[in-house]
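In the block that follows, a single chain appears as structure tokens, in the form predicted alone.
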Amino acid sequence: MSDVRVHNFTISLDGFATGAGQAPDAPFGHAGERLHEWMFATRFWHQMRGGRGGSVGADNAFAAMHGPGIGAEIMGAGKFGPPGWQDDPGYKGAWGANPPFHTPVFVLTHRPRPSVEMEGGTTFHFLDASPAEALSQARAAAGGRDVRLGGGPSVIRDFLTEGLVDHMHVVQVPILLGRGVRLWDGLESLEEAYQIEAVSTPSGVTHLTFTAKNR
């Protein structure tokens, strides 16, 4: 059976994966771009944006694991768009005409709408479903490849609670946000279900990898 993977999911020292006050011009709220500056410096990011250059060290190696072997993605409504996007029937996500996923993407929302086919192989499907139900559909669409769980923090937390995540890569950056949406709430003793490794890099971030035991 294909794995469920989380990659490049970034949190602050106090565990927040997004800041307060999300808006169309501030998708991560008051956190701004501070959570992801480590990634912006990598060659992986430069290539994703059609450019050249960027670092090729450990940060880049972790970041580049994001894509290989992925056949579908699941994301929450908050990752697909800012608060209120459900009120715009023409809204097609925050990534333009050619989103970077290039696979079927299943968006969890309490207000489903018809699927939207985009350029580059991405098709957005909108589901009002439990984590297990969404995963069943995503695995069917992935054609034997793995399913990436894209976030946000509430969605990842729900999948972790149900024991549905096989591999998770979390990046802890040295900032304090103080408010927003935290990843770890309600996940006491999560470490008992995972083998955890930590790698710190010169950029100041710590890469935490969680591999489910008995998989």
Given for the second form:
Protein chains: 2
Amino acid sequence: MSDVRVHNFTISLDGFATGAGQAPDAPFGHAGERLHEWMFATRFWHQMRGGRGGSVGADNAFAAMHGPGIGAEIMGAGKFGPPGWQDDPGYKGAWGANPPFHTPVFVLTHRPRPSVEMEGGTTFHFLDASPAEALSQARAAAGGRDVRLGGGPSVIRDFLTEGLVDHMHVVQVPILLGRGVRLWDGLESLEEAYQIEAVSTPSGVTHLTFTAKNR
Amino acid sequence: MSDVRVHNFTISLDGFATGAGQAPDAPFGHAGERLHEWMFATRFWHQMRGGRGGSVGADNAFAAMHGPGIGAEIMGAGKFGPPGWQDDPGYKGAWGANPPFHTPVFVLTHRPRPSVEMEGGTTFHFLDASPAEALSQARAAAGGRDVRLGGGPSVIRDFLTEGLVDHMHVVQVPILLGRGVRLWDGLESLEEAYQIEAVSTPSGVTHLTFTAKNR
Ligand SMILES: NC(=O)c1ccc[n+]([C@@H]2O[C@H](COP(=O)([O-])OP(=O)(O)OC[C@H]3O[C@@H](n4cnc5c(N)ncnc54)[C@H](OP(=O)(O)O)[C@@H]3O)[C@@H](O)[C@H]2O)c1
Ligand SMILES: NC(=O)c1ccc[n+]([C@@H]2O[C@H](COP(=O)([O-])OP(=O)(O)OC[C@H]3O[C@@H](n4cnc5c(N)ncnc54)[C@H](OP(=O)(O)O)[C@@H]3O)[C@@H](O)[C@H]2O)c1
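Okay, that is the form predicted alone; can I get the form predicted together with another copy of the chain now?
To see the whole picture, the full complex is given below, headed by that same chain.
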């Protein structure tokens, strides 16, 4: 069976995966770009944007795990767009005409709409379904490859609670956001189900990896 | 001027410095001893208990910074004893006849009592005072040496908010407690005042050090 994987999911020291006040020009609210500066510096990121350069150290090694072996992504309505996107029938996500997924993407929302085919192999499907149901559709679409769980924090929490996540890579950045949406709420004793490693890198972030013990 | 230092202050991945349900036989509530296992394994801890052995790696190097150069400690009522200790006029703290401080210790409480001299150089003084007032008394008692801020989380948060902490060493353990008292609440943008380093060690914990930029 294919794995469910979380990659490059970034939180502040106080556990927020996004700041408060998400808006079209501020997908991470008052956090701005501060959560992901570690990633913007990597070769992985430069290449994804079609450029050259970028660091090739430990941050890049972790970041580059994002793509290989993935056949579909599941994400929440809060990652797909800013509050209220469901009221715009022409909205096609926050990533322009050629989104960086290049696979089927299943967007969990209580207000589903018809699928949208984008350039570059990404198709957005909209589902009002339980985590397990969404996963079985994503698995079918992934054709034997793994399913990436793309966030946001609410959706990752729901999948963790249901025991559906096999690998998780969380990056902790040394900033305190104070407000926003927390990743860790309601996950008491999660460590019992995972082998956890921590690695701090010279950029100042700490990579935490969770490997499910039951795999 | 002497420094205000925090050492070996340990939190879970979700930021709790103590579990819920503190009691005489459970000073960390439902966390039990899980927060401090990293420290119990060190030579520092073995020596403090009068024994031999223990690891001499990175965890020990950090742990051993706790004592040298300290002339006084400030702690909160919640570290001094379990809920309700103020109702017992004979209560002398959670550490037995010879507490591991060996300096004056200033206990912040809204119900102060006369000072108590213990064996080994520790004297407990009880203060109902602001952080800045408590610090000026502790500094006077420390005779030019540094003041350790011993916790718990509420008191550390109060001193951070007042900008009174020069060095802070926080140890993050890969467990999720889910409930208890959080360290990071209400400290948005704390990173602006500190240079922060992170080091993960083979035991699985991550040492975070905060060095005040204005020192
Ligand atoms: N730090 C990172 O690495 C990272 C990664 C990804 C995203 N983010 C950020 O995270 C934020 C979004 O996170 P979030 O926690 O607010 O939201 P989210 O997890 O993206 O989405 C939650 C929403 O998805 C819908 N949903 C979830 N489960 C569902 C189900 N089973 N059935 C139907 N609908 C379901 C609901 O929306 P409706 O009821 O409105 O339909 C729910 O409110 C954004 O700011 C984004 O930029 C951060
Ligand atoms: N993880 C670690 O490394 C670590 C280290 C130390 C302690 N701890 C744990 O932390 C827990 C205690 O932390 P906590 O946050 O609950 O309590 P705390 O910070 O130890 O103490 C807070 C209490 O101290 C008194 N106080 C604080 N400031 C005061 C002031 N300016 N004037 C007068 N009184 C003041 C108040 O008590 P009253 O109003 O009742 O007098 C207040 O409720 C314990 O479980 C302890 O075992 C953990």
